[in-house]
Each structure stands twice: as C-alpha cells, then as structure tokens.
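Below, in structure tokens: the form predicted alone, a single chain.
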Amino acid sequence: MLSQLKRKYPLKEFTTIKIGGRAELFFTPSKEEDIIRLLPKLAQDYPLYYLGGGSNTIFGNFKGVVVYTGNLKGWQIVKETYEGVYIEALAGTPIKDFYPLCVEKSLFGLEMLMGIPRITVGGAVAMNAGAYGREISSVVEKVIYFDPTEGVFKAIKPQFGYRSSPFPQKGLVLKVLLKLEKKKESFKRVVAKLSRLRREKQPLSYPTAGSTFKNPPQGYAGKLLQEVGLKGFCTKNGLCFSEKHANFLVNRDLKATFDDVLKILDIAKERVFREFGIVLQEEVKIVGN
C-alpha cells in the first residue's frame, strides 16, 4: 500500500503540455480495496485532485493528494441488444482502447474523443468532454464513484452541463457504464474524417493541453482571443497562444513554467474582458501555485 503513496512527486509528465510542479502526495490505486482504506484518511488531512489522462490539466505545485487513475484500466461488455452494446469501462481506462471494438461492431458515441491525446474515461466524464457537436453524457448511463467523506461507493446517473459534471466534487470515479449505439456506417471512416479536421485545425504537433477557455454564450473562445491579437502571441519561455488555433497553449520549446501559464490566462482574460466585456471561463484545469 505504501508504495502506491509517493512524497514530492514531479507532475509535469503526467500532463500533455508537459508542465507541472510537485504533489505533496501522489497516490496510486489499483483496486477497489486500496481506495476504500486510504483515500478516506488522506481527504481527511488533504485535498484531493483526481488525475486522468491530463490531457486538459497544467499543474503548478500542489500542497495536495493527487490520485492517479492510471492503474484502474479494463473494461467488460455487459450487455448487447439489436440497437447497441452496454460497457462497464474502470475510470482509467484510456478512450482509444474502445476503438477495435467500435469498429467491429459500428459502435458510435466516443468517436469524437478518439483523437484527444491520452483521454480516459473517467477524465472525460469528469469534464463532460466532447467535441464536433457531441459529448460524452450522450452514452453515460451510469457512474460508480467513491465518496471519501463517507467512505462508500454510490451509483447516479448523473446531470451534466457544457464541460461540466458532479465530479469530482461527489468523489472519485471508479466505473462507468456506457451505451454505445450501433450504426449502419463505417466507424473507421468516420473517425478518420474527424481526425482529418483536428489535424487541420488544432496544433497536434506541440504539446498542449486542448482548449484552453471555455466558448462563452456570446460566441467562441478561439476568435475572441484572434480579435485581441493574441492569436501566436507567446510569453519569453515559448508558451503560445497557437498560430493554429488560438485557444489552444502550446508548450513550444518545452520551457515553459506554471508562472508562464498564470501570466498568459491573465493577459487573455484582461484583453477579452477589456475589449468586449466577457469573462473567459477556463476550460483547462489550473491545479496548484
């Protein structure tokens, strides 16, 4: 048990924009059992920060636990009808693990998050992620979770909103059960297409951390910050609003810093603010100081 608790732990691998300080703690589950006898004690003296994939989280230092999923993987068909197939996926479980199965059977529903580097199930329920017009709640039928107040899993369908879930503040996703929807179309093709577009469109050669604001009701992020100039604008240790697409960070000579981070979200949100009175919202988790 012991061993899956590490003190001092550097966090800058465990994102995709390859920046991060240290975790006071950083824990490690790999089953059901290690959740239910730690993560109570440690909520107790700490707070928590849930850890997927981080493929939309850039951390600084954080005076915290950071439980890692990456060892809850698997999933498992549980049922199978005429209109789709009901899977039982661990909050681990990285999305792209799915496509094989997709392919094989037509199943839709997770296409538009298969290009996301390094998403997991539990990250993208977390978040509500989606994309091209779809979200991840459409096919979540179920989340098991784990209150560490109480100390007990619960099951809920939950309520979601853009970008936005009950977790983590209901606890800490263990399992999902998801309907996928069988379809007379070529899923391979259709992931191909929408990978296509995001090659087109988004900045995959840098390391990034996906969008970084939220679209507010009034329009998109990405042609906010353009209209503002921040459109390739970088701070002094290369970290850019990309050329590409603005509303994606780019760590581009791999320099970058937490301060850097700070300072560019400031510029944005004062710019935006300043020239058309809209508050950006991030949409990239900001963990630390």
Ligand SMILES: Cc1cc2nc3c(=O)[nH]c(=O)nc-3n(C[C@H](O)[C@H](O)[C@H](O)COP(=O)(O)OP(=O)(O)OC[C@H]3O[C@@H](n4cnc5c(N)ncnc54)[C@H](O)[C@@H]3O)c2cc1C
Contents of the next structure:
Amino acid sequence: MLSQLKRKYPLKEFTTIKIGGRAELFFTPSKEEDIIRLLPKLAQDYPLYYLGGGSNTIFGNFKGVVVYTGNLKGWQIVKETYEGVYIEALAGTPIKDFYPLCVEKSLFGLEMLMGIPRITVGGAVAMNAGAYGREISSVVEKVIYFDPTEGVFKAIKPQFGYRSSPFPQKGLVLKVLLKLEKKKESFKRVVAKLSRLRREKQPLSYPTAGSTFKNPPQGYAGKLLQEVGLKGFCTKNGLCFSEKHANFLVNRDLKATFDDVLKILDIAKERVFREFGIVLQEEVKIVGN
Ligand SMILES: Cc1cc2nc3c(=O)[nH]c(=O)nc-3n(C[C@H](O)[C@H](O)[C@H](O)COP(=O)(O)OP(=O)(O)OC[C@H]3O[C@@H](n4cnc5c(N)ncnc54)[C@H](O)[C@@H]3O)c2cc1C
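Would you mind giving the form predicted in complex with the ligand, to go alongside the form predicted alone above?
First the chain shown before, then all remaining chains and molecules of the complex.
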C-alpha cells in the first residue's frame, strides 16, 4: 500500500504544459479497496486534487494530496443494441483508447476529443470537455463516484454546464457509463478531419494546457486577448500566449515556472478588464502556490 503513497512528489511530468512543483502526498489507487481504505482519512487531513491526464492542470507546490487515476484504467462493453453501445469505463482511461473500438463499430460521441493529448474519461467528465459543437455530457448515462466525506460510492446522472459538472466537488469519479451512437459514417474520416482543424488552430507541438480562460458570455476569450495585444506575448522564461491561438499558453522553452503562470494570468485579466470591463475566468485549473 505504501508504494501507492509518495511524499514530496514532483508533478511537472504529469501535466501537458510541463510546469509544476511538488505535492505533499501523491496517491495512486489501483482498485476500489485502496480508495475506500485511504481516501476518507486523507480527506480529513489534507486538501485533495484529483488528477487525470493533467491536460487542463497547472501545478505549483501543493500542500495536499494529488489523487492520480493513472492506475484506474480499462473499459468493457456492457450492452450493444442496433443504435449504440454502452461502455463502462474507469476514470483514468485515456479517451484515445476508445479509438480502435469506435473505428471498428462506427461509434460516435467521443470523436471531438480524440485529438486532445492525454485527456482521460474522468477529466473529460469533470470538465464536460467538448469541441466542434459537442460535449461529452451528450453520451454520459451514469457516473459512479467516491464521496470521501461519507466514505461511500454513489451513482448519479449528473447535470452538466459549459465546461463544468458536479465534479470534482462531489468526489472522485471512478467509473462512467457512456452510450456511444452507431452511425453510417467513417469514424476514421471524421476524426482525421477534426484533428486537421485542431492542428490548424491550436499549438499542438508545444507544451500547453489547452484553453486558459473560459469564453465569457460576451465572446471568445482568445479574441479578447488578441485585441488587448497579448497574442504572442511572453514572460522572460518563455511562457507565451500562443501566436496560433491567443487563449493557449505555451511553455515555449520548457523553462516557465509557476510564478510565470500567475504573472501572465494577472496581466491578461487586468488588461481585458481595463479595456472591456469583462472579468475573465480561468478554464485551466491552477493548483497550489
Ligand atoms: C492541446 C490541448 C487541447 C485541448 N482542447 C480542448 C478542447 O477542445 N475542449 C475541451 O473541453 N478541453 C480541451 N483541452 C483541455 C483538457 O483536455 C480538458 O479540460 C480535459 O477534460 C482534461 O482532462 P484530463 O484528464 O487531462 O484532466 P486533468 O487536467 O487531470 O483535470 C482536470 C479537472 O478534472 C478533474 N478530474 C480529473 N479526473 C477526475 C476524476 N477521476 N474525478 C473527479 N475529478 C477529476 C480535476 O480535479 C480537474 O478539476 C485541451 C487541452 C490541451 C492540452
């Protein structure tokens, strides 16, 4: 059990933007019993952060427990009808692991997320990840999660919002029941097209954490950042609002620190507020200090 719980653990490599200090504790459960046995106790003593692929997370030093779902992987088909397939998937399963099945059976519902590096089922559900007019909420039938305060597993069909869900506030997502839809199109072709669009618009060859700010009701965050002159703006350690997409921060030279992140976020929020009176809200999760 001890090997699942590490102290002062470095976090950088668990994020796509490659920035991060250390976690006081790093917990990697492999099965339900590990969660039941340890999580309620840890939750009493520390703040928790549930970590999937780290594609939407930027860490500083975190005086809490990072609960990493990297060992909670796998999925199975639980039912198949003429119109679709029900799949039960563990939270740490990378979304890309469904690609061969979706190709084989022409299953739709996750195609818009296939090009995102390291995104997991749990992280996609917690964020209600979406693109090209579709969100993962459209295929989520049920979520089984662990409530660390009560120490029990529960099941719900969650209510989702724009890039939001009841998670992680309600607890650790363990399993998700997805209903993917059979169609007569080629999954491969659709994903190739969406991935091309993504490559054209997003700086995928750099370490990044995706969209930095949520789009406010008044418009696109990227457009606002561009209009206040921040497209291509960099800190001295090379943390930049991408030239390709102003709402994506890129760690250009792999030298950026957590302080660079805090600084650049402040500059952006301040400029957009001064110019347009709009308060930008982070989409990316900033964890620790
Ligand atoms: C190049 C790039 C492109 C991107 N494009 C898009 C896009 O088109 N659309 C989009 O929506 N997002 C996009 N993102 C952002 C990111 O991929 C999504 O937010 C994704 O849902 C995060 O999944 P993850 O597993 O990496 O989560 P993490 O970054 O590990 O965590 C994100 C959030 O989910 C919570 N969480 C993770 N696992 C669990 C769990 N098991 N139980 C409870 N809570 C959990 C975390 O606590 C945190 O609040 C992009 C990111 C990158 C790097």
